[in-house]
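Okay, so here's just one chain, in structure tokens, the form predicted on its own.
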Amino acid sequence: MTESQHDVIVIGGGPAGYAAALYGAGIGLNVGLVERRVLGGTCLNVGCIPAKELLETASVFRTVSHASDFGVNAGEPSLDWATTMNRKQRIIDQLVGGLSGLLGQRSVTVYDGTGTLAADRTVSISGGESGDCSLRADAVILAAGSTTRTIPGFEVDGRLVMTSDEVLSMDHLPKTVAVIGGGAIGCEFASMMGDLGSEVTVLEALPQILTGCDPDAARVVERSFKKRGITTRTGVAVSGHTPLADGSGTVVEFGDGESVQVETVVVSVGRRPFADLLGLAGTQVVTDDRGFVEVDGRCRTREPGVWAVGDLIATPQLAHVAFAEGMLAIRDILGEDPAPLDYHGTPWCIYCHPEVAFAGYTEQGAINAGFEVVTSKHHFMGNGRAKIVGETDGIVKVIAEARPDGTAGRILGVHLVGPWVTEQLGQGYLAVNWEATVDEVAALIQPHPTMSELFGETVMSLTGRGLHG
């Protein structure tokens, strides 16, 4: 067995484990990276940017299927889904080959195998390309993130139970699916196979889906699905299914006696944090009820000189907020005395169409921690840009702290939804993060004709005058 000896050795190579051994590299920090699987990790392979390049080539099929009314007389589309998956897959290898050359660039060694940790920040590495290594380091990040959750009663087979990793290199589009779970990754394959032509129907077991987003949106969000023939049932759990003699489908059972023949059925209730290869034996990282290692603002486990990131710890399961934890434990391990992250101000984005971007406090969410508030909401319907581009499904909601004369102040939380909101939600983002009032909002110039001028439109009607309601 090999030896060598590393000041940071990162196990996992998703957004966290990359991002930190970059950033750990380019301070010229001597960083060894272990990956079982494929560099980029959940987001890069199975999860944010396949997910995506389905959901764009679903806008594309939606944006043929309405030329006509552009005066654009494209015809009848139809899908290849063969060259849909092609193309997703080459988008993956191109980003893949980027990131591998990065970290070679940076001088980063990367392992490839199975990385266990024990006492001491030993790191022992076996059953890939790399051979059995045995490594060590002044500081080890955990970094091993996340898979799918399942529920009992629906056994993954990958032909009429999946979850998102089938789902992203399935062969053909299924005509009738049920998708368990409206969550954000539920809603996106929802809206992405019914824009594409299945029969779609969301079975979500809360009173809402999209839980976390301001209901105002979350109801936006289902009435478009309603208008687009995607059928969403709320309050409903599921108690199993039957498969068809045939094999051609299953029968989902769920709520009070209710089924639904489909074609396919999609586990979407979530993922896990996954721990389980990381061997831990000897150490004094700890793991929770739920799976999570534990650890503090810092992200340092009980371990001395090991930290923990990303999907593996109880904190947003966004690829941004891993991005954060990676490079906040590098600081860290420098002795810099970072601050821990804010996580109340973490910017969200949810693709489906229509599109939800957020960040802050929802109005509930905001009376709930005792602030008197105070809110607007404006459509996407008057905006000329949304309009002219055919998509005028939408709002935007600002809602803003109650001074005590009544008057708005203090941002507290921003909630679009609508057409390209994941590219508008910065200056709101930046507006909660700063904790700005509307008055110095509103007092900012906004581009027109844009999207976007929407935002600046709800925030100086809190201040009492604005133009167009």
Ligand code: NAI
Given for the second form:
Amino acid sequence: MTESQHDVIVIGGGPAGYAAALYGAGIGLNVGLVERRVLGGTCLNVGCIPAKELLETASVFRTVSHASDFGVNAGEPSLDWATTMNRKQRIIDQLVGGLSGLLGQRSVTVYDGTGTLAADRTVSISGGESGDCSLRADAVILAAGSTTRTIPGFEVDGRLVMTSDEVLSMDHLPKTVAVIGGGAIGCEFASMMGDLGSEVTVLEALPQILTGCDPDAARVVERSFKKRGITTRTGVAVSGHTPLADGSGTVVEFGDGESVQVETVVVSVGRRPFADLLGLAGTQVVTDDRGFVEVDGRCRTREPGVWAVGDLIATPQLAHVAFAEGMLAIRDILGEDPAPLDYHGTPWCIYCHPEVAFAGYTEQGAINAGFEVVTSKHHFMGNGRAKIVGETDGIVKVIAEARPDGTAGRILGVHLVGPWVTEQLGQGYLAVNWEATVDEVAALIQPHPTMSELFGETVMSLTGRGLHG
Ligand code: NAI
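I would like to compare: after the form predicted on its own, may I see the structure of the form predicted in complex with the ligand?
Let's see the whole complex now, leading with the same chain.
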């Protein structure tokens, strides 16, 4: 048997892979990291970071548009798309550079090329600047991530039909857009493009946008979209499209014989795991019928000594879940007997305007799980800081388990929609995952004036003694 060159080889340099590499190397493991494109993966290059940067541009545009409400006369804003794109790219480049520096500081060996797994924890690397070679490790972590999905008849050409990859580097903002899929990606892009001046139609097959979010939160987003001129159509599957003869756009067909003519179609119908180049056929690693690598609660595949983490496995496709799985795999490799992750308590943050953030059960989810529930909802409309900022659309909804006497006990779910709620979820996340009761949380002092005090207010009202409502 050949000697191992690394304690751990990680295939894939996105959040799952680089978290495993940094964490493992930080503990003293000798780690090799194989990446075929750019370090940082989808999140840094064509996902979270560029999408949130463009949403921030939209936020600045909105703020300037309403500046006169504050007595600040800035005139009509206009958009210089090239500057926007340059700023986005500068942020990506800085973060990728920082990541590369961190990996270097921790002596992670980064291989440029495509990594393929063979039996006996051997990884061949080919097609990149590191040349072709074969390495062996005591443990291998597969972190090859995911890629965009499209639907039949919608060939991605980067002009008429785009996925998130193309939207994030498009050279101009289309005047009219159909967004297929009202999930997190669809709503973030619809929000961003709508605020910057595109005429947007969201087409969602299911009965609500943002499936998985509490319907009360999804409704707030839908209402805000409507106020801002973004059309949302739910319960309509898209069947195809017919490009215009002059090449200036296409007609998207959906629902029961309806159609909409647009310059560009954005397909955001989910992402699929990207195990295509991992060479799993020659190993005992098993994928399910959707292509996800099958793992146990500690991210172990069926091939001894091989773990899989991140978007490659059927857990929430979120960078922070990927970080957690990368670290979990390292702890398992070290024999630390780590507890499996509790995905139920995962924090979710969606950055459309208004933002959505939640952790734990939705109201219906808790009922389906057999809980008797008590809920409380408070509106940002009554919150001082939200009024000051001028962003009053939104609610805080807390779901608690009903005690036998009908009073509220343990906090089961916290759902926020409104201004800056992605930055406010922290205490709701802790309450759910710490299994705090409403009495325990209500006894704590909330800073005033803040938007986050609305969470405290909502929990306090669940004790039967609200202060303001
Ligand atoms: P998604 O699965 O969340 O949403 C896709 C939507 O498309 C679904 O609601 C589905 O019903 C709809 N759909 C599918 N086929 C359709 C058709 N033919 N016509 C109309 N609607 C159709 O996937 P999405 O938004 O593309 O995101 C991919 C992954 O990335 C998700 O797991 C998401 O959670 C994650 N993500 C998370 C973000 C965040 O948390 N801020 C941001 C971006 C992505």
